[in-house]
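What follows is one chain in structure tokens, specifically the form predicted on its own.
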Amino acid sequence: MLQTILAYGRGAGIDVRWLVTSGDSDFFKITKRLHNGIHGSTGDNGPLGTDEHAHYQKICEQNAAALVSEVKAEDIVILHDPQTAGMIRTVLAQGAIVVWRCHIGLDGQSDVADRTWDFLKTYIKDAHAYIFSRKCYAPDWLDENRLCIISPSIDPFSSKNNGMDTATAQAILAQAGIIAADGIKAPPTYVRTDGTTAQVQGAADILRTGAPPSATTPLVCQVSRWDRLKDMQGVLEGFANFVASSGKAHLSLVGPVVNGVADDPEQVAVYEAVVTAWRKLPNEARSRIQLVCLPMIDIEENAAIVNALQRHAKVVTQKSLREGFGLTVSEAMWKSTPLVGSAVGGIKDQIEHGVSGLLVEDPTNLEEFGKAILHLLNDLPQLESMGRKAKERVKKDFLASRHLEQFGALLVSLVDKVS
């Protein structure tokens, strides 16, 4: 998402730069705690007290010191999510215009979320503007005159979303080991962001029993980080208990290799919990479910595999317990693939229930979730109709061009105010 906005900005002649912060393991434990807390989840149940404030501020100040050497007075600096909130005051002192962008939030009220916002309040309150994906995510003590609502978007030209025919998608999935290679002759090629053509070389790390599903086997998949709030274990158990026995489909739970996301210290434990649940399944159900860890060495190759998966799948799920926005939903919809998603957070903004997918009101109701998947698998005309309408929905509301226009309008208004 950021890469796309940056490219458009530079194409328009604006000097746009993208800088990445760093931190140690304790910092990322704290920021994961903040991430979970904003979602109303206790996460690891760890504290957010004086010691955590001190360490968080120390790392933020180190990152801010590196940033200010790049910043001049009246530059606009957009800082993203809890990891950067502690940098706001230092950047403001340089005379820059500072916008804080928060991609996460909670639909309702929560004491856990309130305590987490109390931790962040002192850092973010002086920013010139705040961007949230949904209005209900913004705490009520923020100045509403500085609040802007901009939903995320996808780049239709990226390796994850650009065009790909059926034969190529199947070849990529066969190369990655996700489906059987029998009879597949097309090369596993994809188009990189710079327009060059490449071939998928790497194979996924896959846990399953027996051979991979054939190219003709209906595939259900969820592509997510190994994060408790994405509820991969719930997807597994819902599929095993209410879909697998129909004999119609296989499930692929797909995430990054567990050492592939540096700022998420919980992913190993989450993945191991999913593996444990998978091993406890009856043989018949387990044989229809594979756990897939995609390589992260080449990010564009990783994106091409996700692209192929979302195109090949009959149904994509996003059964999050909490969700800031969930762009994997729009990514799949862009490929004309219908979704079964939880009616939480930004998923509700993307899926029109019964039109472009199905929403499950209670994300913990595994039977309702499983029946929604079966409903789509058993009704091919509705599945295809929902797929077409899903793409139309994304084309209308969730492409980068709309996102860029909203960003541009906000930044012009900020410059006018400061001038």
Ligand code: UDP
The other form holds:
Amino acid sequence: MLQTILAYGRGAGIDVRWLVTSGDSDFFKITKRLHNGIHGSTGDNGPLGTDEHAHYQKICEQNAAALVSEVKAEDIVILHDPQTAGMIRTVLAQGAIVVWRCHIGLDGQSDVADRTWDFLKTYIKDAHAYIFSRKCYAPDWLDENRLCIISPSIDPFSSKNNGMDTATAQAILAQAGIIAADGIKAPPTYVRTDGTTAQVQGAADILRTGAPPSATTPLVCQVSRWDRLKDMQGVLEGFANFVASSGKAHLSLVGPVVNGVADDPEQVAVYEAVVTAWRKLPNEARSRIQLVCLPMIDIEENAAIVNALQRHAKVVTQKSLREGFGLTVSEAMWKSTPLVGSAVGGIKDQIEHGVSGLLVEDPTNLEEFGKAILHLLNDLPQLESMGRKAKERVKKDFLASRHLEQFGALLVSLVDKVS
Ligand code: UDP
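I would like to compare: after the form predicted on its own, may I see the structure of the form predicted together with the named molecule?
Up next: the whole complex, starting with the chain shown before.
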């Protein structure tokens, strides 16, 4: 998302750039705990006490020292997510205008979330402004006058979302090993964000029994990080128990290779739990489900495979137990692919139930989830009509142009306030 917004900023003549922070494994354990906690989830049940404060602060100060060497007084610095909150004080001391953007949150109240916000409070309280994706995500002690609500967005021109015809999508998926290559003649070509063309070379790491599904097999898929809150295991069990026995559909659970997300210490365990659940399935259900780990060496190639999947799938799911926004939802909707999503967090902002997809009220209800998938698979006219409306919805509200206007307005108001 930032790649797009920053490029527009530079195009408008603003000297904007980004820096990526780093940390050690203890730091990422703490920040994953913060991430889970803000979602109201206990995660690894670990503490957030004095030792964690000390380590978190130490790493944030190291990152802040690298940042302030690039920053002048009155520059605007936008820091993202709990990983950077501990940098705010140092950057403020440099005389910069500091905005803290938090992409996650919880719909309701939770003691775990309150305790997590208590940890973060001391770090974030002095920022000039806060951006949240939804109003209810902001803790109630934050100054409302400094609060700005901006939903994320997708870039229709990126390799994740740019146009791709059916034959090319199939060729890319065949090259990646996700569907069978029989009869596919088109080259696996995609357009990179810089406008050059390339061909998908890499293959996914796939766990399945037997041959890949054919290009004409109806495909249900979920693309997510291997994170417990994305509930890949729930998708697997819901599909196996309530979808696999009716019809011919196959399921692909798709995430990055498990060492592919540097700041997520839980991904290996989550992936392994999904594999264990997959191994326990009856043969017939197991033969219809594949676990796909996408190569991350070239992120544009990875994006092109995701693009092809979201176009090729008949139904995309986002069965998250919690969800800050869920970019994968807008990504699939933009490709006119309807979704079955949990009625949580930002998924509710994107899917209008019964119009541009289906929402499942209780994200743990596997039967309702399975029924919703079957309902869409069995009603082709409705599937197509929802797909068209899904694209319209994203065009209206979730493209980078809207995001950019809101960002611009916030930055202008901040400069006015301090000058
Ligand atoms: N994604 C990807 N490759 C993968 C898995 C996920 O490019 O193998 C992308 C996905 O397309 C989306 C982002 O990662 O753009 C995930 O964003 P989302 O808001 O859905 O969830 P988050 O991971 O931020 O919680």
